[in-house]
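Below sits a lone chain in structure tokens, taken as the form predicted alone.
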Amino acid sequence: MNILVTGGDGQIGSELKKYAQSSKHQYYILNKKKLNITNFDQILKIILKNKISIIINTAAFTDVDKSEKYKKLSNNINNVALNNLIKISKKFKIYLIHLSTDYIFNGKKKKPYLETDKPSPINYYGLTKLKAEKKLINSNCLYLIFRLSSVYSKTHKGFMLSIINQAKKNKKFYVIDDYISSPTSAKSIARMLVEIIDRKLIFSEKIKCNIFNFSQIGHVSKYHFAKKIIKYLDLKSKCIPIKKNNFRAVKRPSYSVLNLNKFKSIIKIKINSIDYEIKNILL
């Protein structure tokens, strides 16, 4: 099968380039310069030229703060552009795998979110991702949605790289300790996506046209996640816990841990712990 991946220079797209090398399928992993998902004709040309059977949509505007400032841009990439992928997927019967987020929830729940829990985003980024989900679910095309939690990598701009840079520069710095999630490595997501395709799991009646949560096992605050990074890198700096109310930032769910029981019981691919993935990436 030939597989098209959007957002090829992002955290997940970059990791997919590595795992796709060992796959028996052909992956076309394109960045936004080679594939702009807001450009219908460009997508169509690539689809037809390469006889694509599956699209993995990793392209997204993920900056939560900038999403509030650049709402049109955020909505175009996260939501409106999905119209193009859906239209092409329906016409050519292409399987569309779409990546969503834990930020579709408001964070008021005190136990892990189920796929069936009612979404209620509290920021614009979460709203754009929820709109995209609804659009895909109602599209009548062949789809699969994965909701992810706090995606990170060592090489791309994000929380892990920010903590590493701060820890190397400063003897002490502050990290919010009342945002709880299950940080998920881009590497583990890429590994999972390649495996479900290689094993043809996505074509199972229990899996296709469905939503699954995927994250690492366990949960931590941003502060404790930062402490783990510092510990494994053996850095001498100290991070100090601080409450989110001390920051004038865009609202984020205080608790966005995802329940993994559905993924474990149906897809049955091994999921690693938070600590295992951090060590695997840093050491």
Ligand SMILES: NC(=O)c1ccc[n+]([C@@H]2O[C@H](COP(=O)([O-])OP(=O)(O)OC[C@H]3O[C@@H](n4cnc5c(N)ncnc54)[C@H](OP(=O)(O)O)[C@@H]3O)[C@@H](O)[C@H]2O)c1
Contents of the next structure:
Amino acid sequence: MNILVTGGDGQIGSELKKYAQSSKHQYYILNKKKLNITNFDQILKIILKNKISIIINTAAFTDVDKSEKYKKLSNNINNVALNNLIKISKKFKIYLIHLSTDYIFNGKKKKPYLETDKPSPINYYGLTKLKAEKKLINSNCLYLIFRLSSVYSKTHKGFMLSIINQAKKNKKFYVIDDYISSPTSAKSIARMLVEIIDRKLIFSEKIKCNIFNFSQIGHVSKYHFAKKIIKYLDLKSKCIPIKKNNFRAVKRPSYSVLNLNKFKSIIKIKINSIDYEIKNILL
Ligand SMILES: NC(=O)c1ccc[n+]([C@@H]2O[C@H](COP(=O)([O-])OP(=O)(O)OC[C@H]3O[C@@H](n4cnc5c(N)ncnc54)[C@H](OP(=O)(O)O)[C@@H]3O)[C@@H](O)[C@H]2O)c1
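Next up, the form predicted together with this ligand in place of the form predicted alone?
Zooming out: every chain and molecule, the one shown earlier first.
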């Protein structure tokens, strides 16, 4: 099968490039320059030329703060552009795998979020992602949605890289302690996506046209996640916990742990713990 991946230079897109090499399928992993998902004609041309049968849409406007400031742009990429992928997927019977987020929830729940819990985003990024999910579910398209949590990699701009850079300066720095999630490596997501396609799991009746949570097992605050990074890298710097109210940033759900029971019982691919995956990435 020929598989098209959008957002090829992003955290997950970049990891997919590595795992795709060991797959029996042909992956076309294109960055924004080669494939802009807001450009219908460009997508159509690539789909026809390469006889694509699956699209993995990792392209997104993921900057939560900028999403609040540049609402139109964020909505265009995260929500409106999905119309293009849906239209083409329906016409050519392409399987559309889309990535969503724990930020569709408000964070008030004190237990891990189920796929069936009522979404209620508290920032604009979350709202655009929720609108996109709803649109895809109602589209009559062959789809699969994965809701992810706090995606990180050590090569791309994001939480892990920022902690590594600050910790290397050997000075004390502050990290929020009242935001709990399940940090998930981009690597583990790419590995899982390639595996569900290689093993044809995506075509199972129980899996297609469905939403699944996916994250690492466990949960941590950003502060404890930072401490783990410092520990595994054997760095000497000290990070200090603070409350998120000290930051004047855009609101984020303070608790966004995802319940993995549905993934574990239906998809059944091994999921690593937070610690295992951090060590695997850093060491
Ligand atoms: N990051 C997280 O913590 C997180 C958490 C939960 C869910 N997710 C979801 O997981 C998915 C992938 O996340 P990620 O962390 O890999 O994101 P990422 O690193 O920000 O990658 C997204 C990629 O999409 C590209 N892009 C932006 N606009 C585009 C367009 N119009 N056409 C084509 N490509 C475009 C970006 O390019 P430029 O950078 O050049 O704009 C970037 O390379 C997204 O759906 C995101 O919502 C992410």
